[in-house]
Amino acid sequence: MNRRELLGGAALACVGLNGLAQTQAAVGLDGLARTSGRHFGFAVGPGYADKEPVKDLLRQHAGVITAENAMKWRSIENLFGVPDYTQADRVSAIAAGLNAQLRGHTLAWHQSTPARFVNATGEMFVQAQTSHLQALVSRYRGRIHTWDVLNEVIDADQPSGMRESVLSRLWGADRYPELFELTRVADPHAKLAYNDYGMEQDEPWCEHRRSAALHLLEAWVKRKVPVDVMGLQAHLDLSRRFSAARMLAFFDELSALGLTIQITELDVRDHTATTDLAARDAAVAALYSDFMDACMSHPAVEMVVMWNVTDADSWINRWSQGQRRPDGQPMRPTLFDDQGQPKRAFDAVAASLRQARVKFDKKAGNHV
C-alpha cells in the first residue's frame, strides 16, 4: 500500500485526527529540512505574523520568511508614488528575529505595478521600474537569500509563449534579462529567481507551461542572464492529477540548465473534495505527501516555502479571491487549522522531510 492509499484510508477517521499531528508539531519543519541541506518556511504578512498562533508556529518551524505582499511595488508606493517601506521592514525584522532566511517577493510583476503607470510612456515606466528595483534591492542588500526578480510572464496560449501585460508593453519582454542584470549589480550575493505557477501537476495546460518556461530559461542561460533559481509556486489542487515522474523530468531539465529549484508558494485547494472533514484532510495530506516525496527525492530542490501559515490567514480563504467551496465551507489548504493546530497535512510534510535521504557534500557545497 502506498502512502496516498494509507493517508486516504478510512483508518484515519478512527485514529484521532490530531493525534499524530500534535506529537509531530514539537518537531520543527525547518530543522527536519536542514537534515538534507534544505530550508523550509512560510510567506507572511505583518498584519498576522506577530500574532498568535502564527507567531509561535513561525518560532517552531520557519527557517525562511517570504514577504507575502509587503515588498511588492504597489504595496510600497502610495497613489502619488511616494515609497513607504514600513510593512516591508516589519517582515524583514520578523525574519531577523527568527534568524530565518528572507526571500524578496517580487521585483517585477504585472499585477503589482502601480495603477498610475497604466497610461505611462515606455520611457517613463522603464525609469520608474528601474528606480524602484534599485531602491528596494539596495535597502535589503545583505539580508535577502533570494529575490523573485520576475514573476509570471509566461503564457503558453500566446504564440510567443509570453504574457501580454503592462510589463511586456512598457518594459518589453525582450528586455526582461535587464531586470536580472540590474538586481545582480544592486546585490551581488543574493540568488535571483524567475517565479511562476501552473507547472507542477499532470494536466495538458501544465505541460504547455513547463515547455514555455524551459524555452524561456534556455534562452536566458544561453545569453548568460544571471538567473540562478526556478521558483515553482506550487498552488496545488485536488481536482488535478499529479505525476511525480512528469514533474521530476521537468526538474531534471531545469537542473541541466544549472538552475536550482525553490518551491515558493505551496498550498492545496480542496474545493472539490467531499464535505466530510476527515476525508478532506486525508485527501489534502495525500497530495502533499506525493508532491513533497517527489521534491525531496530531487537534489536540485533547495527550499520549500508555504504560502501562509494557517487556514485562517490563507489567501485562498479571503473573500476577495472568490475561491469558496460550493458548500460554503472555507478550504483547508495549509498545514495548520484556524486555531494553529497541525493537521494530517503537517504529518505528510514532516514525514517527507524526515525521510529525505539526500546527502550534502560540504566540500562542494552542493547536493549529491
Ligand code: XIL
Contents of the next structure:
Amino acid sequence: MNRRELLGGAALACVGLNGLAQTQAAVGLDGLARTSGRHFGFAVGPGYADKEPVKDLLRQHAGVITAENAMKWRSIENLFGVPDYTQADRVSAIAAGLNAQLRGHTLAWHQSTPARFVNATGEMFVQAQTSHLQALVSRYRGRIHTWDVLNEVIDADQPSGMRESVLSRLWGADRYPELFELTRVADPHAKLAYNDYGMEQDEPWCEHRRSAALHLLEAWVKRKVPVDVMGLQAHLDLSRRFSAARMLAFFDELSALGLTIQITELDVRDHTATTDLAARDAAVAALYSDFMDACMSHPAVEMVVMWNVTDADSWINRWSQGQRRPDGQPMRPTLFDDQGQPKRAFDAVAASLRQARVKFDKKAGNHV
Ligand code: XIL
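Which structure goes with the form predicted together with this ligand, now that we have seen the form predicted alone?
Zooming out: every chain and molecule, the one shown earlier first.
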C-alpha cells in the first residue's frame, strides 16, 4: 500500500458528514478511486505538467499519467527520421515522481504516422513501424501499466467497419493483430489496449461505432489476439444525448469478451451551452455525474484518465480545427478552471468516485 492509499483509507475511515468536502480535497481523486480498486489520472505534456497550478493538482489527484503527445511516433521522430525520446522520458519521470502509473499512448495511429511515409511502400513502412514499436516499448519495459497499441481504426461508415488511412493502406487492417503480438513480446507485463472514440453517448452514429468495435474485438478475441483492454476516449459532448443503460449494455458485452475498460481521454465539450457561466458549469457537471456514476457501477472499469488538467491547458481550447463557441468564449471541458480552481465538475467526479457502488473486479479481462 503506498502513501496515497494509506491517506485515502485513513481519511475515509474517520470522516464525518461535514468533513466530506475537505476530505475530498485532502484525499484527492486518485485516493477516492482507490477505495473501489481503481486508478484516476490525467494526460499531460512535459511543458505544462512542471508548472503551477498543474504541478500541484497532479500531486494531489494523479495516480495515472498519460503522455498527451510525447510518446506518439511523430513527436519522437525528428525531420530526418531519427528518434529522440527526451520528451517521452520527461513524462515517464513525471509519472515516477508522482508514484503514478504510466499509460503509453499510442503505438500505431494514422495521425501520428510520420509524414515521410506518405509515398512509402508497404514493405518500408512495416519495417519502420515495427522497429519504432519495438524500440519504444522496450525503452519503457516494466514501467507501463497499459499501452494503447492501436488508436482509432473504426469507421462505421465503411462497409468493413474499418477506417481507411495511411495505416490500413501501408500496414494492412488484417495485420493489426500483429501490433498487439509485437507489443506483448517487447513488454510481457504491460496491458494492451485498443483505444477509440465516439462510443459513449446515445446517438445512432455512436451505436454504429459500438457495433463495429464489438465486431472487431470479438474476431480478435476468437483469434487469441493479446488485447486486454478497451480504451474509451470519452470526449463527451453536451449537445449529444447520454444513456447510462445503453453504455452499460456495451460495457457488459466488452467484459463478456474478457476485456477490462479504461476511460482514457475524458472531457466534456460545452460549445452549445448558454453563455451563463454558472449554468454552463452545472450542465457540464451533470454530464460528468451521469457518465461517472455509470462507469463506477461497472466491475470491468479499472481506470479513468482526464485529457488534460485545467481548462487553460485543455486540447479543446488549444485545437485550431476544434469547434468554437458562438460567443467566442473558451470551453470549460475539464475539472479545473483556467486558474486551477476546482469547478462543479470536480465535485461531481469526486462524488461518483466516493460513492462507487461496485469495485473493479481484478478477475475481469482474463481471456488470454
Ligand atoms: C491530441 C492532443 O491532445 C493534441 O495536442 C494533438 O495536437 C492532437 O492529438 N484522440 C487521441 C489523442 O487519441 O491522442 C488526441 O490528442 C485527442 C484525440
